[in-house]
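We begin with a single chain expressed as structure tokens, specifically the form predicted together with the partner chain.
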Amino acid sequence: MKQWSDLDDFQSFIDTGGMVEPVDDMPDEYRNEVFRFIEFHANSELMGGLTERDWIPRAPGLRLKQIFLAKTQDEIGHAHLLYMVAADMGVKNRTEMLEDLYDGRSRFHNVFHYQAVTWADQIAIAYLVDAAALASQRSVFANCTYGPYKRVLKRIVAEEGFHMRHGEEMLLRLAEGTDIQRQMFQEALNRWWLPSVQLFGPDSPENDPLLRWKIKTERNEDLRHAYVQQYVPLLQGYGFEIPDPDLRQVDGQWLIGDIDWEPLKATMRNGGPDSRRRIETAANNWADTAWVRESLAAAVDRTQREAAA
């Protein structure tokens, strides 16, 4: 078990490439910040799965239904892994985290407070949102100082890479498809572009503890800028219009219009367009299935009692 005399000692350990493990006597400030970040990531994976689930029954083909099921299963699998990593930090257990989520006491990514209105929104999520999430996760993975999180991110980043390629393939079908398909995607792009660039969050504050402790390695605005450089030309190349009247190119760099962060703040307080329905669906289901968890727990107790007798 590693110990540090004070925060400065801990910081120099971090600055020289140190890796923190659950058994270490990490400073409470680090434990709480890292826990909050992983819990947010876990919640977002789970609520992302719930955002995608709406259109799975309507998939226009059996293989497509299998593929989207597998993708959503991956997202829920990521949530499962992340909740275990977070629970090991000793701040909250998994049930407490889920119940905080369902009671609206904890947060998840802005993009999953919106509704997928058409099948093309499903593709926009797979193409735009997954790519933004992947860029963000890769940057965390690069130098992450919390060992269990970094190890889980290795798998998550690999799987999200598959999702992104799948999203590209699905987008191509719409981009090279009929007028109706292209129109559907343009309308989905109009809905999902701004949430996607907002996914990176407002510009990072000076002295962001997550940057200082090398959980994040890049500032939010830098990640957003790189994303815009990559996706503006791609989408325009497919013949789609970026829904930003102030989008411009300066010295070869794409610059987007100023973002009004107020709607995002409301969204993050669970006041987004689909926040209530999404959380209620999950919360009601959690309550409806409580008897299953209680029965299984009782069965385990009974088995243990019988073994002890």
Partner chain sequence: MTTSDQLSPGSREWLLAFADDEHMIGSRHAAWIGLGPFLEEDLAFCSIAQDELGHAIRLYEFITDEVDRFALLREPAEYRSAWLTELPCDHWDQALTRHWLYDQAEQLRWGALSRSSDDGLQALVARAEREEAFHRQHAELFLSRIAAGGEEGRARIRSALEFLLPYAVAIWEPVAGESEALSDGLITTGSDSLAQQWEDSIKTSLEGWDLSTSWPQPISGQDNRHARTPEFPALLASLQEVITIDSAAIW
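Rigid core (definition): largest C-alpha set, two forms, superposition within 1.5 Å. Numbering follows the first chain given and starts at 1. Only residues modelled in both forms are compared. As the structure is a prediction and not an experimental result, all values here were calculated from the model. What changes on going to the form predicted on its own:
- Once the two forms are aligned on their core, only one segment of at least three consecutive shared residues with Cα displacements of 2 Å or more between these two forms appears, at 299-309.
Can you now output the form predicted on its own? The one shown was the form predicted together with the partner chain.
No partners, no molecules, just the chain.
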């Protein structure tokens, strides 16, 4: 178990490439900040998986139904891996984290507070949202100083890469399809471009502790800028219009219009267009399956009593 005399000593350990493990006597400031970050990631994976699940019966064709079954399984699996990592930090256990999520006391990514209106929205989510999430996760994975999080991200980043490639495949099908299909995607792009760009969040604060402690390696605005440079020309190359009247190119760099962050702040307080339905659906599922958890807990308790007898 590693110990540090004070925050400066701990910061020196971080700055020289140190890796923190759950058994270490980490500062409370680090423990709480990293825990909140991982809990937020776990909540987002869970709510994202429920978004995919909604479309399994509506996916056009058996192959896509199978793909969305697998993708749902991936996302829920990511959530539970992350909940385990977060629980090991000793701030809250898995049940407490889930109950906080279902009671609206904790948060998840903005993109899962909006409704997927048509099948083209699911393609926009797979193409735009998964790519933005992957960019954020790679930034964390690169030099993450919390060992369990870095190790579990290796699997998550690999699987999210497959999800993004699937989004590319589906988009190409629509881009090469009928005028109606192309119009469907343009309308979906109009709905999802801004939420995808906002996924990175407002500009990072000057002294962001997640950057200082090397949980993240890039500032929000840098990740957002790199995302815009990649996806503006790609979407335009497919023949679609970016829904930003202030989009312009300056010295070879794509610049987007100013973002009004107030609607995002309301969304992140669970006040988004589809927040209530999504949280209520998840909470009802949790309540409906209480008997399973209670039965398992009783079985474990009985086994432990028999072993002790």
